[in-house]
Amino acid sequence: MLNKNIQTFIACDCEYENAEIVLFGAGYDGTTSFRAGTRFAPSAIRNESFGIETYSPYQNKDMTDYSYFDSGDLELPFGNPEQVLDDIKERSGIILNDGKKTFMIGGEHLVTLGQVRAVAEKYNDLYIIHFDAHADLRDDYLGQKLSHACVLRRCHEIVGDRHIFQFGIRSGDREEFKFADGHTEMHKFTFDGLPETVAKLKDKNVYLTVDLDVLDPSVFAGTGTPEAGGVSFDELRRALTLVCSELNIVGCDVNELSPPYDQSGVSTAVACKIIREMLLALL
């Protein structure tokens, strides 16, 4: 049993009990290794929640009519990632194990691998969907293995090979597309064979990790490490429409919002409409 945060994301605020999905905050960028600030995201997310509409245009769906939880963000130990890991285990395990989906928004990408192990525990042969600039495959990552460059690399060495979907990665050192190219399925640039991973991924249980500097840094200035070249916002809006519509989600999480780099706001108002658009497919 949750306690509700006092301040939540829009219409995401009914009784734990009810909830079909339950959002926390993971707000950590301990690993970050060029420009620091997703600590600030969920906070900023929810604040900014209010300035969109709980109704999607797109999708003819209204959040009013769903039933969301927001347990608010996890307290983190900025100088022990192992321990932020086992937090956000936990917290992810608790929702789990009560039955309903779990959405988490972070902070660095270094958190999905708290949740990826507690929902592996929960679900076997699981695979994972990765929208992202970047491959964060490295093994380590200036010495480190425990970094937001290594996390796809230690969640692979939870699911296995050919169980990671990769797509919109146009950055990354020699081995990891090296690496890539005998364990994930990785797609550059765009979302070209995106449909056919969903096929193929129909009857088995997905995780969805979503690093929001797949953007175009034009439409999505205020990350970390931005990347020239990208997705638009509705090329990016539509993918995750069809994943989280057509697959069986068993946990989410979005990522690497840096409020701090777009003081014009609008990259935590595209993070807030993504978070509607997917809240919204998934149920």
Second form
There are 6 protein chains.
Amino acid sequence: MLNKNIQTFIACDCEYENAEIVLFGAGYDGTTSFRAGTRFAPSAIRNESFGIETYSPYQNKDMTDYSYFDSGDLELPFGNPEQVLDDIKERSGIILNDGKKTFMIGGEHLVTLGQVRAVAEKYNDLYIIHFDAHADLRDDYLGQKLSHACVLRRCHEIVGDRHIFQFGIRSGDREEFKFADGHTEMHKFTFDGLPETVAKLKDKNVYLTVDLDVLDPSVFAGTGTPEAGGVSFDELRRALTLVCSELNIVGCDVNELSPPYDQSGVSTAVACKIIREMLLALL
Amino acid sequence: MLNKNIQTFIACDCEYENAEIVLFGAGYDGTTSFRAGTRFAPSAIRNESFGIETYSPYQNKDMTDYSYFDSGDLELPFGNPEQVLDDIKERSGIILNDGKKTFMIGGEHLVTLGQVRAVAEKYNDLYIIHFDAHADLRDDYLGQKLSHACVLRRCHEIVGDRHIFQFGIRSGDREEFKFADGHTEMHKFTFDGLPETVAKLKDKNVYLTVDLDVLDPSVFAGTGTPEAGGVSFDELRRALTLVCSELNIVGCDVNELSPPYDQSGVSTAVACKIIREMLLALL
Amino acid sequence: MLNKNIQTFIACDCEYENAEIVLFGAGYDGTTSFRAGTRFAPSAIRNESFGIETYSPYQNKDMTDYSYFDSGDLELPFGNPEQVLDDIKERSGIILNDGKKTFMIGGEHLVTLGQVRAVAEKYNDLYIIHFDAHADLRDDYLGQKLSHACVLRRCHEIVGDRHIFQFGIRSGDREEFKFADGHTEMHKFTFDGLPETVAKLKDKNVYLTVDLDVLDPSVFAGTGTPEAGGVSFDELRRALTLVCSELNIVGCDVNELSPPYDQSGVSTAVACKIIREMLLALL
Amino acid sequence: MLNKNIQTFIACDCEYENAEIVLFGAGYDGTTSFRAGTRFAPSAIRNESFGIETYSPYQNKDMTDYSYFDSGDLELPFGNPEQVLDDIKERSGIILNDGKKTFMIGGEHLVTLGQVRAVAEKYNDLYIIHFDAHADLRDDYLGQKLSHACVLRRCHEIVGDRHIFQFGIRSGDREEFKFADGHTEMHKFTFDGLPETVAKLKDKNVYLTVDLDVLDPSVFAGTGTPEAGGVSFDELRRALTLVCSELNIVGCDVNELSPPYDQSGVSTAVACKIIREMLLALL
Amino acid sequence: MLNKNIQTFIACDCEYENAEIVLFGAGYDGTTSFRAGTRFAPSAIRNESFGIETYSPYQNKDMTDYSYFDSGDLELPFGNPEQVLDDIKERSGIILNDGKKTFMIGGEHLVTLGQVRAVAEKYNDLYIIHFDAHADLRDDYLGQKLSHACVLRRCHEIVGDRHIFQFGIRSGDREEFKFADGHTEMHKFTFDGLPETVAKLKDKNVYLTVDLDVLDPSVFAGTGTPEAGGVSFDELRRALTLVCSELNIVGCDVNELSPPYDQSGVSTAVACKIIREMLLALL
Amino acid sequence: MLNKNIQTFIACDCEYENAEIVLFGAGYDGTTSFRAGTRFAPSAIRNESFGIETYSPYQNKDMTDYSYFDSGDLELPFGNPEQVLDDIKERSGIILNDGKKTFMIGGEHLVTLGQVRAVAEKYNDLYIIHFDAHADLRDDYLGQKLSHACVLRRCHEIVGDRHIFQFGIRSGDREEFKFADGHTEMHKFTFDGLPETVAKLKDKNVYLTVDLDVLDPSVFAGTGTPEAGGVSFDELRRALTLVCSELNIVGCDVNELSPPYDQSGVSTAVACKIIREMLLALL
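Mind giving me the form predicted in complex with another copy of the chain, seeing as the form predicted on its own was just shown?
To see the whole picture, the full complex is given below, headed by that same chain.
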């Protein structure tokens, strides 16, 4: 007798009951105003993950020594962002209520809002660490409140002033940078100040959201709005290892890979390695 | 003194007041569930149009002898399909109320609904001719009523039974084909029966919607859901010339070109020629 | 509790015990001498299959009314074609011995040999119907006996003279065409003669192997050695429906899709529709 | 001792002295006004030619039975079309004066003019057969007399009225079609009338120029200005076989393949097969 | 009544009379000897510019506070470089004579010569700052004096010895480097020495020409002759901000983006940001 | 009379007898388990090499002052790795026995084994310097001993413990890193320690194998398994210049360029420059 064809991110194949971290894909890009394609990221990442090793020479750890579960992709109703966020919140909630960490793979950045709603329902006094090229602090975008360009602004309405720490930001309109001055802690262009942030959030519940376009487009071309002048792979890797190993990350996401815009496959491979390093550092 | 940089579909450069046909772009693809990219169609078509001639050896007519105006693209709020349709309806309404024919370039097929609403407001007893690979008659798609997969079903709610004539249809779920049996006049696979339809609609107000994926993907690869077994360019060209020259077309649209999925540029070039032939046949 | 992420060809999701047809992928292309990439076909086809419908308007049948099972992909040792063929033979053998039809998705054409070995072990007096642009009758290729260019020659050694019926062949060296004269029944360029072949094989056990490059490259560009002058999608669809519905097909395969060489996705979509039409006609 | 690395079109490897037909590449596209890239055609064709067979099942002939020589590519001075034409004329002249047929691979269509000048110097009362999507009869293009869009007009100045026979033409401005009425024999859209032309030119010296965009873009996407509605591969193959085997072709060219615009490689493969069929029919 | 479709680089939409800087496109690449495609740069840049912000967090300035005008693209006669340069010179002259700065977007690097001719006619004792991977100091290229590979040599004939300052140069033939020794001031590989150059040219009229291939191909792949080992985006951004804000730049150009060679769109996005930073620093 | 079409890497056009270094291509990728395509590297590199200069401003040397010979590509039997290695060994042996250095262009990394066998037959006490992202020290891969993933393990069996020096390694399974601890000298991530290695191997016979994926994928995307976090072009260039100019390199290879995965051509251009710098430093 033959088995069904189970597909997971590499080495995320334990039983659900035993998993400490549960992945899922939220391949939604319905509010993306320029180049779409992040909808294909979760499956592309899963396929490509078998091209990387389970062992990290950076951390000298191997994924096969830990327990990860990949619960597959949500099927999301394009054209109805509110419903999309509800579906995401529901999936995240199940994982959190089973006492596990939730690890979401987007999709455009808006998907973060759905999971943050679930996490904030479970954890009080939630802090957010945000790696991104873009501030994502617009109040609305062409009149829409639910947009990838507004997602951290919406999160700010949930977690409140000075609970969001932004790094790597190098694009936004003038108003977003002004808003950041009063309401978030924004570190422009680099990860400068990250050790201090980590020290400050030592005993807090922290949500981590990684927009992969924080990377320089030289190494991550496959994204909707590439912004030159970004951080290097090693800078991001080190920053993530620090945050994931030192802080109490209760949930996280990695988003904005758009596979159709990188025919070489490099961007997808980069996303896989970033996810591996995060998964290893989180446990 | 230098002029501003005006960009139009080739030869669509008369003054608005003199125009008999007014084009506009509605580059929305927010409900596209699989491969997006039709948002880029209007500007790609405009650029590519300078690679074709204004003269048609098929019709022995030249665009420079007629009056077309290109009013550019709508800026549409992704993530809010209802608002998108309102914006389209408003633009179409202005054109219709100025006594001109409206010619919309999509975008995904959902945009048709916005313009049909405007046309139906101006013209009673409206008929629709629909060229497409897909029936687009679903009542909802993943719970959404406003979806490219439902657009003709929504149009049917406006124009009523037996007012929609579908040609070239070769894909849909079983329910859509059943619905067509009772409510539309569907011609599967080909344009068989088109002359009879044209004869029947001789004195009617007719709206024409052309989903370019009615073409075989061999000649039109750049679309979200290519369906093998389609009609040839010459079959479509002849069908459109017949419809546009014989019937009273009060508005029309051409949609579902997705330029990123045809790197060769052939699909965009095909769209341009189709539009030229339609523009020439309409006047 | 969340489920594991099961991925199948669309609607191939019954339990193994109930399945009448069992699919598997054999993504091997290690002897491909020119453009490789067919290794990616099975997973590309699985992903893309959710872009097609389960209902066929051609046959007026729906996959949801039948029982198909997708047992996933073999992991094959590149660099060792003999072992590859053994692995394929083993998988095919399990399916056949459980009384089911086996449906393999290649991979390069050499994979056919592995499955034919399994089928020939179970069924005496086996006949092969072969759709292809290439004769594949070389005795060796650069000294190698196990090559995609020799696969039907190897099959001929198993099933014997006049047991292979070839259609659509339009490429080969002079020797291959001479060999065909004496040993197979070759129909060049088209499906002419197929009804007679079907009549002749009425009560036989028949294996069907479909090299998708029998299609014209206009509609199937994504293959290693595209050969202009091929059959159309509708011609292939009709030929396959005839063969699959009229004959006792005990096993079959579809091969030579190379997704990296068709960025538009059309070729993969074509493969999916061909597989759907075969699956529906077989039951 | 090791040999130098000689690269030829497949089977064009005899000694120059013995050759009946001599090929060369003229990869110039400096007047191409839209999408360039035909400069890469000769080397792409040479590389790709090893993916086709030397044997043609259509003609039942094998290139290895004849004598062809590939003299490589001219290095042409971009930015100076007059010099480019001189360089081409010189190469063609050498071949013609050695009593061989000259077979040029473009490049854009302008290169034809250089070779026609050489041929016309050697042969009086020269006739031209021209397969193309475009009339190429403009008197000038943006003020330039030497342009791919004017090449047949320039040839007309050499060979005179009623000495050019055009087939497959489906694009041009109104003036070009008018010019054709009085000065060339133009067959629009198809090869209708070709047998009559062949009969008429039976004992004449004929130059054959093949702009590959006469093919439908479905099978030949890799060209600068694809024009839907073209002839099929089989129609072109048959037309070429007729012309090359029945007439006294003293020189010929195949042009306008632009490899960068067909990532699948199909267009280049098509060009190779067309060239093989011509080479076989010419001898 | 509807407006015409005006397309500009983002925020370059003031009235001509009020503009301090006037942009235009010179999409010529007719002497490009290897990979062409820079002809498409101006329109690609215009389209892509709406994906960047008008606000620069680097300079804390916003384009909406200044007056820029985009006068569109020249239509240039391919095949006649002398005429191309005349057309460019004429456009630049109009802008300069209206007391504005001229900002040209190439096209290949040869276009610089046309504008430098115009600038040198208006300003005596002109200096040129040249950022590039290539020396562009050949006296001729395959016999042609007007070639992208000779453009700075031609400029040197206009502005004279020691009036050209070259930075980032990392490719050329031996003669070019020798020529630079005696006639220009060349800084190889980097921007080392730029502050000293800026100090030296404080009160001079300076023309700035930026060949974007000075950037490392990691971040700027879309160019005809990519040269590894280039400067980073941040290095170029800082160098340009320094030059544009500290010196009296009377005219400038940005050239050698070839959009077809970067399917990801990153190179075009980089060009847009470079242009934004220059536009902001110039005023 | 016209010459045959000889194609070489730029400036590798001396007579064989006079050559000090002989290049050849070994375009085999038959054991590549993920993305194939390195089979196309040798011809792509040859074509692209005419886009670089023969002069290096880094070393201030010109290839035209030295004697290189390009002996073209081996035609290798896909599907039979043992035979492939024999063919490579034979070619390398001829070159070595003629007293020349052998310079092989892969293909996948397995090809190194064939040449190392030839070199080790001629030179006792051979040392290997290995630049790579991957350890390539697996004992077998899916049961196969002859695999790109095992190639340095196989070489270790020839040259013995502590005779292999690895640099830049950043990927492998846990066992490979353990194996390296006892048997090779591995420098992870960077070229740290290279000067010491060079000092140590001063009078030894050294083989140099360069897997180009040691480069960061930002500048070298065209490879089968891109690994972020690699060395820069300048780091690799300097390391190679050091090794090639200071040590007695008796043979070398450059491998793992996969042209189909970098449509921009940057990766191929990078490979060409790396080869030029090596060729100049070796003499």
